[in-house]
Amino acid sequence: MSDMDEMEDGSGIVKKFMFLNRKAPHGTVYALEGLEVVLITAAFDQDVSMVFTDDGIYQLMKGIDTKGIEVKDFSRTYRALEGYDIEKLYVDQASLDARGLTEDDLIVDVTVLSVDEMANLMVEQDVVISF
C-alpha cells in the first residue's frame, strides 16, 4: 500500500501538530481562528498539542468577561478539548510569571514547562503552527 492509499482511507499517517498560541484572546482573530484550526486538525485524528505562551496565556484565564467589548467569550471551548482527544495543553512558565499568574488562574489543567522543556517538546513535532 502506498502512502497515498494510506491517506485516502484515513489510516496510517499521523503527524504531531503543535499549535503555539501567542496572542491575547480578543482584539484580533488569531486566538479564535487558531482554536478552529486545532479542532479541525483533531477531527482528522492527528496528534495535537497546544502551547500557550506570551499573551496567549490569557486565552485560558478564568473569569474573562467580554460583555464590555461586545464579543463572544469562547474560552469555555477549551474545557471541551478533551472530547476531541486534545489533552496535551502546555503553558510557558516564564509567561505565567511575567503576568503574575499561576496554574490556579487557568480554566483547564495544563502542564507548565520551562523554556528548555518547551524547546525539547517543539523538536519532537512534525508541524509547528503559531497563532
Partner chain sequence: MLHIVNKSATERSTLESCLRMATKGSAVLLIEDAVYAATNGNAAAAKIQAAAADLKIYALGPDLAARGMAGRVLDGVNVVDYGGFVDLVAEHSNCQSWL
Given for the second form:
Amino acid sequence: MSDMDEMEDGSGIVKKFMFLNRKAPHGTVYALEGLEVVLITAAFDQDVSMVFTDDGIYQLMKGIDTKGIEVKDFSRTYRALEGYDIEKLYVDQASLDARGLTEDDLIVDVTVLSVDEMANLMVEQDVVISF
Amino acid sequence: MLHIVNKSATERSTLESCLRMATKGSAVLLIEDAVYAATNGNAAAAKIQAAAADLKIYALGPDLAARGMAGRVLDGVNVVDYGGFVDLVAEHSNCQSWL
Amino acid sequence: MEFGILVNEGPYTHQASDTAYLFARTAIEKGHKVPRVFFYHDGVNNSTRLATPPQDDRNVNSRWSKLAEEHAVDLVVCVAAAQRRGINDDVLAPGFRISGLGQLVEMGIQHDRLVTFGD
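Next up, the form predicted together with its partner chain, please; the one we just looked at was the form predicted alone.
The next block holds the full complex; its first chain is the one shown before.
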C-alpha cells in the first residue's frame, strides 16, 4: 500500500463516507475486507467515519489472539487508523451494554454515542457502506 | 434516508437493528427473505406495524410472489416492483443496506 | 441519475447477485445510468467464464457480461479479493476487468448513489 498517498480521483470532491461495521471478526471475512476498503477510502482524502455497532463491536476487543485458529490478526490495524487520518470511530452504548462491554474493553479510543446520535450521524452521510 | 433489509426477521436480528437506527420519516424497504416480516401472522408483523407509524415501509413484490406471500401482505406496507426499488433509491439522498 | 452498485456475494448461494442484476437492469430501462458495478468479497465469483449452470437455470455470470456489452457497464473485480479466491485474467468472462479497491471508492465519490447488495 506504499502508493496510497498518490491516489485521488482528480475531482476534488470530498464526500462523507460512513463504514458501518456490524459483524464479528473471523466467523466471516467481512470485517477484514471491510477494513481494507476503509484504508483505501482515507487515501482518497474523503471524510471517513467508522461505526461499530451490533456484533461489529467485537472487532475491537483487547486481547485478541488468533494463533490457535491460524488466521491473520488484523485487530492491530485499528490502532494504525490514526496514521491514516481516520479519527472518527464510534460505537453505540446499547450495543456495548447488550454484550457486557465498556470502552475499557476496546483496543482503540472511540466516541460512544446513543442510538439517536448514531442514527442522526448516519442520515447526514453521502455514502454508507456496511460490512 | 432509505434502509434496505434482506434478512428474515424470524432468523436474524437485522430488521431490529435497522428499526432502532431508522429516524422518523425514513423509508425501509424489505427485500429477499426480509419480506416475510411484512406478512400477516409473522412474529415480526407487530414490529412492522408499530414502525409504520413513523417510517414508510415497503416490500419488494417479486420477492413476496416468489415466496408465496403476495396475498398475505400487512396493511400499511407498500408493495413495489424493481422499478419502485430504483425510484426509492433515487428519491432518498442516501441508502444503507443492513446486511 | 448515476447508480454505483456493489455486489458482495457470489452467484447462486445468495440472492444478492440476482437482486443487484435486476436492480441494475431496471435502472437502465428507466433511463438512469449504471456506469460501474464493483464485485467484492465472494462477489468476485460472478466474474468467471468457467461457470456452466444447467440449461434450465439462469446464467448469472454471462447475464452480467451481456449487460456490460449492451449498456457499457464497467464490471470491476477487486484484485485482492480475486487473488484470494483464485480468480485471475485467464478465467474472466467478457466485460469484467480486475482492478483495485480504489475503483469502489471512486464509484462512491463520483456517482449519485451507491447501493450495496450482499448477505
